Amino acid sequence: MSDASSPVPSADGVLDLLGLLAYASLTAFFRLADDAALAISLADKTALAEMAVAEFGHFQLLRRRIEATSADPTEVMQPFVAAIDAFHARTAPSDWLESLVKAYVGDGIAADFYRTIAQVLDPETRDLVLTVLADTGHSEFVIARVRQAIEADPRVAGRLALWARRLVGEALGQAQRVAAEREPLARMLAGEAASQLGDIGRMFARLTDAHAARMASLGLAD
């Protein structure tokens, strides 16, 4: 966490992070709504619809925070539309199980990355970021459904493990591209975050450990 002697993230860097998370939350809402439509059982449709509503609520929180800075949410989100849309285009799932793993593994490592950056923010902004990155119940839902699928057909595990590895590579690549294209975010990561959170290599090692734990919870070999 920041203190009086720590570098203060620039306003532009914070606004970039809020815009990035806002558009990510909005796209998560659409994806979960699509997943709900694909679900077979009524219980699964209901659960996914509730998660979609939660993601839209996160988007609204971020939009209001951006508006409170007198910025236009659409303009703040716009720089991240192409990168996020391209990521989802490259990682379009071929079936419902792949869509569940994508939401849990791909989105999970991205959320871990943003939670790490959030530690250098002011307390109010940090709390907001942690709130919108909180699990909406998707983890428990995905773990149960994926494990059920593997139990029914163990051959599914290998395919989903390969898919998960691809997702992680794409997610980390997306984070690097966004940071490279947005100087305020890059400064916040390489400057304030590095100085307060330690070596960047150790930070990514922690992300990798968290990913391994997710894979284990799904019953997938990494």
The other form holds:
Number of protein chains: 2
Amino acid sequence: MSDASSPVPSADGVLDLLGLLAYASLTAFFRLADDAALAISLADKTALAEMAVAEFGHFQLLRRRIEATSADPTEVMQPFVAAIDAFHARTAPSDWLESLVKAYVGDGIAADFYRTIAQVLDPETRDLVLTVLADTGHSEFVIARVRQAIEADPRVAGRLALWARRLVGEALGQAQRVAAEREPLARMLAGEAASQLGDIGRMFARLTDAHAARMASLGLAD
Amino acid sequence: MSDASSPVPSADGVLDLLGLLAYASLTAFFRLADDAALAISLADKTALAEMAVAEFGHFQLLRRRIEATSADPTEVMQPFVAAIDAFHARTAPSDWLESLVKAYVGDGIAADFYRTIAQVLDPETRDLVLTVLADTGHSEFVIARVRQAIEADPRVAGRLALWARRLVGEALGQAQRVAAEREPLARMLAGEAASQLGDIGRMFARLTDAHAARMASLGLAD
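Now the other one: the form predicted together with a further copy of the same chain, given that the block above is the form predicted on its own.
The next block holds the full complex; its first chain is the one shown before.
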């Protein structure tokens, strides 16, 4: 990986971002592997396991990049452990459909986030983020599964729409906590020239718009 | 993967073997990912997760090969689900050290088994098996961990030696069950010309000898 071997700008914001993404990817690997065990069909089990394996690949890329800065990945990830663990603890799926919706929503928000932050990064970190981004989108199989489930039992739609709202609410809550605790990261994401709160607000607004589009494709009310 | 696209001999034994190995790899992925969550250090967690990801890669290779025979992977794996699930249900690690020993013992036995059966397979299945074999051996980090734990508390050695014996006992028990239920597979593994029980017995003896060598490298009594 040529990305991982070149020096990384030592700006705290960038290192924070790498730590955040690395821990999020590692945790996503474990959560998706866990959730895959709930699948009834082998095809579904495998599809979710493939998403898990892709997340682990992202973690490995990000970890190598952190190591290339001579930083310790464990230390760089540490500031984000509490927020990401709290997110997953509050959003443990209670069945297979909730797992699928969580995988789809999480994959989509991660892709939007990667796309948005790529604009404010130095060229080398941007290359890494775009490499990871190009490998998201393993969750398209979810659309058919959720639509089938709603067709079989229309009441499922209300429950899953509520679930998706809870996922986004918990994610935004933890994101705000991280932004408040890690000022250099928040400043970097907002762009130094702009008013910090306004821009983060707009970034969140873009992310929630994209989320609404995904809910529609699942056949769920936003 | 060129292995996966060429036709496969339709001998029941070969298809059985592919199904057995595919389900064993898929299950190993889920079990190792689960066990990795018990790790305290990030390095250990990552090392075990890497083993899990390698197992999933094996599963994908084997599944493609099964699909190349126009067989349904779910159906081909089905005869082995009960034995492999029973093995894991009876050998759920109760702590991190037991997970490590299970990963090491399992990886070693799998490699021995691949090496042994490669001799009796048609060339194309043999190529696939050797490809998978070349990707085993991710468990060498376990040796240092187990030796450290024994140094810190010598009583650990007795408990882990007992645990390793239980792992092998359960594995052999399930293997015998599979051999009894799947005669074409057992006959293929034993070599058609030889007396079936004698040769399977010798194969088991070779596997347990190699296991004894691995126990010694961990610092455990066989």
